[in-house]
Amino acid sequence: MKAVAVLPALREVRLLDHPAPDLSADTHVRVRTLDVGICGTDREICTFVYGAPPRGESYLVLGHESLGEVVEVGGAVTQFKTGDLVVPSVRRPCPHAHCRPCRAGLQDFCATGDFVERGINQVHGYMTEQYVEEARHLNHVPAGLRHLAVLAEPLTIAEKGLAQAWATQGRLPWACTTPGKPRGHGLRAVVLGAGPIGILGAMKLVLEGFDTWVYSRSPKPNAKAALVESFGARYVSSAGTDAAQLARQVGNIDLVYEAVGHAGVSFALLEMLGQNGIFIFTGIPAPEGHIPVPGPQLMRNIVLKNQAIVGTVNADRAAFEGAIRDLGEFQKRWPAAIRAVISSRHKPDDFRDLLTGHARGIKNVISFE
């Protein structure tokens, strides 16, 4: 089959042959592949600073971005059948028995670091034409959200981000409990950066209620701009607007969700967190470098106004469930706003310039269909 893969020995991303998948157990699902996201993990592994294929092989096949349709199940899946759509999940847990986290099914907060990674870790990718997946791994995709599912794995960056946020502030009586009102009613979020984990963030945020502001550097008009304010968030630019004036516009922001990787504008933005507020990291920057940071104020601030930061990675069974049934709330509500999110479909043959050239758009998909 075609594969799109790295080669880290020799520095080189090739289309690949790759072999063909089989059932190998009675829980394994064959899929066709139909869609695969492109995203800066998987241009990332494209310089070859991290992306470790399986054991014993020279190659990873990258993508963890995926939708697709099964083609054959083993005979102990009574979940899916031949046709439907499905989206597989990205991390594996660790085999260790201690490591509750892996064992409760929640990989994404394994305890031992020794979990791997389809197209990232350790095991090979869906950027091929065909894959074999335990039955446990795939979510089930209604036909209505073909064109839109491949975009379900970045939304559940955003799906379990906010979870954390309203687990960890259920310590203060903080969301909405008005009749009729959604529970972010009356508080306001800040989204740090516009592009597709941005956007999909802010989309999820005036979802359940919130007043959204999405801060990004690009002034306007530009069409990340138009697109955001079209489902209802309001886009200011940082290049003429900087994070306290931002602050002085908003009110006290009870949310921020950081969707843009860069240090500096992230702790500009964390000096300007309100009272009781909670920041979401979500951002992997390089480790190389250091920012001044006003250490003592940002202290004073996380104490004396009670706030909270979670770092966020992965996701659970639950953040994917979320994500596809919010892509039909999307879709029902901001349908042109929600496809206007997948910027280009290409085919295998277009992956160099996709992988390692000028990042253009917002999501860009390869298609094996």
The other form holds:
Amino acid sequence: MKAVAVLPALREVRLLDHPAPDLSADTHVRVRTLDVGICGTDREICTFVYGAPPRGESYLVLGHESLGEVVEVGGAVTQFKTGDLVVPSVRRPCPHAHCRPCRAGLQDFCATGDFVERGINQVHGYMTEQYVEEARHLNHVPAGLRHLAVLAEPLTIAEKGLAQAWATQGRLPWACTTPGKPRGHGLRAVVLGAGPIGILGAMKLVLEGFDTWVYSRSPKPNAKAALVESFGARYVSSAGTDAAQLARQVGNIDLVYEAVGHAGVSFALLEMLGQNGIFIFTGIPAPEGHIPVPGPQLMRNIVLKNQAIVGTVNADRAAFEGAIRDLGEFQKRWPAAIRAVISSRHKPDDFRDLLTGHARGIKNVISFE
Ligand code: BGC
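Next block: the form predicted together with beta-D-glucopyranose (BGC), after the form predicted alone:
To see the whole picture, the full complex is given below, headed by that same chain.
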């Protein structure tokens, strides 16, 4: 089978021939790949600083944002049938009996660090014609989401981030209880960055009722600003407005959703976080370099304003189910906007430019059909 893979020892990214997988357990499902999204993590793996092939193998098949169609099910699989659309999760649990999160099916919170991740860390990914997976790691997708469901995995980041925000802010009477109003009504959120994670996060925040501001580099007018405004968020460019000016425009910032992966602008916004605010970090910058941070001021704010800071990585089944449900909502409310998040579709042969060339568009997808 055709597969897009990285060979770290040779520092190469290639389209290669990968053996077709077998169903080796009656709980297995064979899936035909339809779409695979490309993200910053894939591009980082292609610079050979992150990710690892399965033990003893020379290459790693890439791809962790995927939509596929079931083509064969094992004898014990009752929840899927041939023709069903599925989105697989990414992380697989560590083997240790004492890892409570993994044993509870919450490997996104793995406590040992010995988890593996499909297409990233020690397990082949989905950028190939077919794969085999345990039924319990697959999520059912309605047929009506055929052209959007490749966005489910990147949306899980927002789903998990927001779930943590609601859990943390359960300390406050935070959710709006006015009948007919969504629970974020009356709260203000700032999204840092207008890439796919930022745009999908902003959609989720608008859906939850937040007054949502997207803060990103490019000055207006630009296509991403127009897209963001088309679903009811506001767009402010950091080119003409610094973090303090943004905070004056927004008012009390209840939530920051960081989706920019850049420490400088993130800490500048952390300084602007409001009373009882929560800051959600999602970006994974390279662990190098130093930036000046106003430590004493940040510490004062965090204490005197009861602030909470959470990091969020990977996602559990609830986040995948929430993402698939919310994609359906986005499609109903903002069909053109959610379609526009997928900026291009390509054949597998176009892999090199997409993975190692100049990044452009919002979400680029490789289609295996
Ligand atoms: C993926 C996550 C993964 C993380 C770290 C992200 O791009 O969406 O599933 O946990 O990278 O490897």
